[in-house]
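Only one chain is shown below, in structure tokens, and it's the form predicted on its own.
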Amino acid sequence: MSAADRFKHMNKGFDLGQALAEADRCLLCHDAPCSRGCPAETDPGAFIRKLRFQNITGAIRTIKTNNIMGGACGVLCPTARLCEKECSARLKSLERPEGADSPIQIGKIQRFLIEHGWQTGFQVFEKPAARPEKVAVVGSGPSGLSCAAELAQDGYQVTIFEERPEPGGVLRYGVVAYRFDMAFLEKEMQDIKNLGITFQCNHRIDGPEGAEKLLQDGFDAVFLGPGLWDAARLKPDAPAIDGLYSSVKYLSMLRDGRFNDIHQKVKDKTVAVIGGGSVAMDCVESAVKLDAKDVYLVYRRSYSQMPAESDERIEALEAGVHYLLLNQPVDFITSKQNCLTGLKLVRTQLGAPDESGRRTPELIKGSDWVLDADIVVEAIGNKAEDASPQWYPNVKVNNRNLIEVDAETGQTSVKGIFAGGDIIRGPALVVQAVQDGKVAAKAIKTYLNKQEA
């Protein structure tokens, strides 16, 4: 199998056989637990629910009318933290004798659904008659487009602003194949646009207040969730280094048509990933299957402390990666062609908690040591543009450069305009994206109701 092939597809998901025994193992909970555990209030004790007694368009329509990217979802939330965390299947105990220590597999159920409504082509949304409100939309990320659904399902006209050539935000340009392919994003986008919603990709919304003039321009409302795409850097100020990469390019590679050429850079190299979260352990991954000679993930805390899932980090172990836990990466060794050949370390230990509850990883003096490495990807955390303020100057942000919102509505300090998604809270789950987009929406119709009013 070539290297191509082992990044074209996902796994395949649940067949009706295998669904509908999981959801046999449900213990119908009254006030469902797993459904207070949704971040996008998806409902999972209603769709499953549904499935098990077989009403299976009822369980798609839940799904669906509470979150257009239920699939997407499905596939990429963390499901045992979030939802499985609280199913009551799993809760064996001499007070809860009925647990079987095995939460449902709520995620691949919900994958299962999505899915079996595409095969069958049934359709959950009608195109409805449009309204004269027009509300723009600033990125096609999760965030973007569960508000431009919420406000289309009700005829709103919505215009989603996309800089990118394709929509989908980190949903096509940030996720790996082999976990989100791009078949199964194709058929979630035109839910999407079966709503009438009109998109406008490689048209970016910057400049002087190029966000807030939108509203002189003919638009009612608008939403604001452009997403994070710079990268947090080792050596911000650094000159290029050939063969250092940051994570958005890196994983960008792999997606829009350049795979080909960061193959041909990875393979029988030796790579170094910087970071401890999901998308290090997309980054380590891709690189194993990219025929890397060896592929090192440096992590400057311990194993227990990584904010990877538990699944993630077994998974790259499997996959051969090598980890370098308590080391923390200082600078770049270069060769006179500025080459990158090594990253320089320092060994760490760990003191007092900090605000995180995590112990303080501490250098050891005199600890320094050199990995060789051909190719370095800084998996370290995504910020927001520096200049992204002067895109909404009366827009208040706080001192990262993120938006700030009222909790409740996703409304900024300027009348009219919203926000959602990683620019107001910084990297998180797709499934608070959603939940953001579906508040603001809401918020969205109250305010341009009392407009008319």
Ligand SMILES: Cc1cc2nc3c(=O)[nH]c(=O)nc-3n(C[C@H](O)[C@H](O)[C@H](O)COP(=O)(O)OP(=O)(O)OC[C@H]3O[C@@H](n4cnc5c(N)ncnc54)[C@H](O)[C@@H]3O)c2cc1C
The other form holds:
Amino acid sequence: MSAADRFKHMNKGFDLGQALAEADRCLLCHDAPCSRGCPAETDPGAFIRKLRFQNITGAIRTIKTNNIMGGACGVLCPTARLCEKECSARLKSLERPEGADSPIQIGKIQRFLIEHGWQTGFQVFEKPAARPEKVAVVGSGPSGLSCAAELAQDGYQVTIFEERPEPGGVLRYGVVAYRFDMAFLEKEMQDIKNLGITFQCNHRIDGPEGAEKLLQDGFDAVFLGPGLWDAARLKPDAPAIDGLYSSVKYLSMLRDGRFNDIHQKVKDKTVAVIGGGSVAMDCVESAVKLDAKDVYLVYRRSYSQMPAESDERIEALEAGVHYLLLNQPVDFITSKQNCLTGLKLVRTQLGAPDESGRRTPELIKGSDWVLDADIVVEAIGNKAEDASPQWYPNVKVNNRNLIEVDAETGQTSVKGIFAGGDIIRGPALVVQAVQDGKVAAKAIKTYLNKQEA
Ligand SMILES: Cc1cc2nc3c(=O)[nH]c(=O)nc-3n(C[C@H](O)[C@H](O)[C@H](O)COP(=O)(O)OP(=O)(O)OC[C@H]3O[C@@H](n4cnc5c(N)ncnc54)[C@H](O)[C@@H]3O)c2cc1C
Ligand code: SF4
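Having seen the form predicted on its own, the form predicted together with this ligand:
Below, the chain from earlier opens the complete complex, with every other chain and molecule after it.
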């Protein structure tokens, strides 16, 4: 299989028989603890019960009305620490380790139901009566899409402004295609477009009047969901180096038509990825799939302290990634032509726990060494663009440039402007962004009703 083919499609999901068999294992708990484990209130307890009793359209309706990104969440949610963590079948298996119980695979059932709806042409939403109020949504990532869909279902006139050529945010320009492919995204987008939302792509909201000007231009409320698109860097002020990439740039190249460029750069080369989170895992695994000669994951703490999910860590190991743990990158080594040739590392040992409870990596004096590398990808976190507060100058932000909101409503410090997703939480999850969009949409409806009264 060619490298390009490896990036085209994600694995197939459950078929009807598999989904029914899995739903049949559900213990039908009266209090559905799995539903409490879902940050977006998608209500797996209800949709699994409906599937079990063969009410498939009812099950699809439950998901889509609670979570417009139900398909994406079914594929991408780290379910082991969300809904499936609360599953009684899992808790039973802990008591009886010799038994065959394991948590119900909720994400896979959810994905099946959404795909089944697409295959059968089932339409969940009917066209609502149009309302006069207009709402602007900035950003077409999961938070913006969720907020827009929630409002559009009630007939509000919603316009989404998106600076990139296509909608979807990180789902389109970040997550690698073998985990979440374009065909799937397009179908989920179509469900949202059917609600009558207006999309204005290639339209960046910018300038000192940016967000507030939307209110002056006739929008009755604004939702901000711009996400985090700047990369944290080891040496932020260093000049550009050939062969050094931020995770944002490297992953975008796989998705936005520059696949061949990055394949040529990585093929048969030594790649080092700095970081220990899920994004670093996407970077190392994709480097393997791009035919790199050797791929190193460089992390300053130990294996058990890595923020990446356990299955991601194991998958990367099995793919042949070399883990260089307890090593702190301190500098980039370059040739005279400013091409990257290596990464300077210092070995670390773990000291006392920091405020996060994790033991702090301490540099071991005199232990520095150089890892030869042709490509280095920095996957040490995404952050708000330094300039982002300039287009919402009156909206209060914290010292990380994250927007401050009322947690119950998503209301910012400016009347009529709401916000959600990564820009209020820092790097988080699709399902949390969906919930923020829902919370803000509910608050926007209340706000607009009060304005009318
Ligand atoms: C590589 C990667 C992999 C991930 N994998 C997972 C995963 O497997 N599971 C999971 O649950 N989460 C995952 N996440 C996290 C998840 O994708 C984010 O939490 C989620 O996308 C945040 O949604 P959002 O709506 O806040 O912003 P985003 O998805 O970032 O979307 C924001 C949108 O706003 C647009 N925008 C920004 N500024 C402006 C402006 N001024 N004017 C107009 N448009 C603007 C951007 O172009 C973008 O399209 C991953 C994140 C990354 C980076
Ligand atoms: S949205 Fe995610 S966390 Fe919620 S029930 Fe579905 S798979 Fe689980």
